[in-house]
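For reference, the chain that follows is the form predicted alone, supplied as structure tokens.
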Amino acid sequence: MQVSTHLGPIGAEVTGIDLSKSLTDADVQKLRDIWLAHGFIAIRDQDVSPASQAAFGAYFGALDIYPFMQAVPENEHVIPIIKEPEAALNFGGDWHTDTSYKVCPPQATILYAVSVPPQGGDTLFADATRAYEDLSPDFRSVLEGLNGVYTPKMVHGEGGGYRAVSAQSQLGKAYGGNEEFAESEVIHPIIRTHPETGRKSIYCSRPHTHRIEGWRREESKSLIAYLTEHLTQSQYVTRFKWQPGTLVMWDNRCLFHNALNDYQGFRRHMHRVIVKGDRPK
């Protein structure tokens, strides 16, 4: 197993591994160490079925169920993320961490490229840990005293972006349900501490953090926007180019990501698995 860090400020590419075969405990531990050190790992040229993708995810923890999309028939933990050529909206097209509105958001997301457009469709990853550490000590101290109100309603709730177009796009054919949960709220810190590395990261996001606890939404939006602008500066961001057969696992506890929507007229088909995490602290 070889590791290359040529991708950018965050992330590592791993070669010399075949994910269609069982991994040893030593392999899993090495992959986890690389992942924790670099935020995301990319493994190219793989032939990964839904069953083998779920099995790979299970090496790293219990698998979770995504609440708003139907899984593929072969495995309840694998959801298809498809944008058809005629669709305008893409899935995950803003800076965020996955399902941060859950009581216990996932520690890891594992995305596998079934087919990708001939150009475009890259994913941006941002290092929310380094971005936090580069803030002034006094500002960090203020932020650490704040909690956020996290909710899926701005995306999945009544009037949310996905629900508004679900009847008109390919995205909507597998999308829907969970209306009560779509309006739910949960409290998390806007700066979270990684349970394995002990390092702190920015955690609030425009799509999922409705407001700072005790603040009005308009007051909160300015701070969330500032932190998003800060953590997405070029020195923190890797732009990752997909190829068919590429699998990427990223750490939702310390990375933001943004799926670029720049491939109108082409199809993009991905499979996603999420691994359960703990409650942010």
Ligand code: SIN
Given for the second form:
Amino acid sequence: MQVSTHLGPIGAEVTGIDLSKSLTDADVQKLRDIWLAHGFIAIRDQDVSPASQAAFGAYFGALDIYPFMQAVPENEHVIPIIKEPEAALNFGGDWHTDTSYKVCPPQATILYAVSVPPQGGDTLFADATRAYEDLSPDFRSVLEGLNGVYTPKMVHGEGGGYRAVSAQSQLGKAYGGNEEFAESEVIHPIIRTHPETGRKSIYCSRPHTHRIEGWRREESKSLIAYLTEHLTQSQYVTRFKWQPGTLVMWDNRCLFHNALNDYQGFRRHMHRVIVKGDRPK
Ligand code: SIN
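Right, and the form predicted together with this ligand of this protein, after the form predicted alone?
Every component of the complex follows; first up is the chain already shown.
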């Protein structure tokens, strides 16, 4: 297994691995160490079925179920993320960490590219740990005392962007049966400590953090907007280009991501698996 960090400030490409074969304990430990050190790992030129993607995820922890999308028929843990040529909205098109509105959000997301547009459709990844560490010590200590109210309602709730365009694409399958959960709220810190590395990261996000606990929404939006603007500066961001057969696993505890929506008229088809995580602390 070889590791290259040419992608940008965050992330590593791993070569010399074949995901159609089972991995040894030593392989899994090595991949986990690379992942923890670099925030995301990318493995290209793989032929990954839904079953083998789920099996890959299970090396890293118990698999989770995404609450707002139907899985592919072959595996209950694999959701299709498809944007059709005529669709306007894309899935994951703002800076966020995955499902941070759950009590225990996923530690890892594993995304596999089935087919990609001829150009565009890249995913941006931002290093929320280094961005946090670059803030002034006094500002960091203020932030560390704050909790956020996290909720799916701004995107999946009544009037949320995804619900409004439910007829357009695979996103349209996102709304069956979880309307109550879509309005739910949970309290998490806005700065979380990584349970494995012990490093702190910015965690609140525009789409999932409704407000800072005890603050008005407008006051909260300003702080969240500032932190988003800060962590998405170029020195923290890798722009990742997909090819069919690329698999990426990212760490939702310390990385933000944003799926670019710049390929109107073309289809993009991905498969996604999420691995259960701890309650943010
Ligand atoms: C997501 O936010 O999980 C989707 C990212 C992507 O499609 O690039």
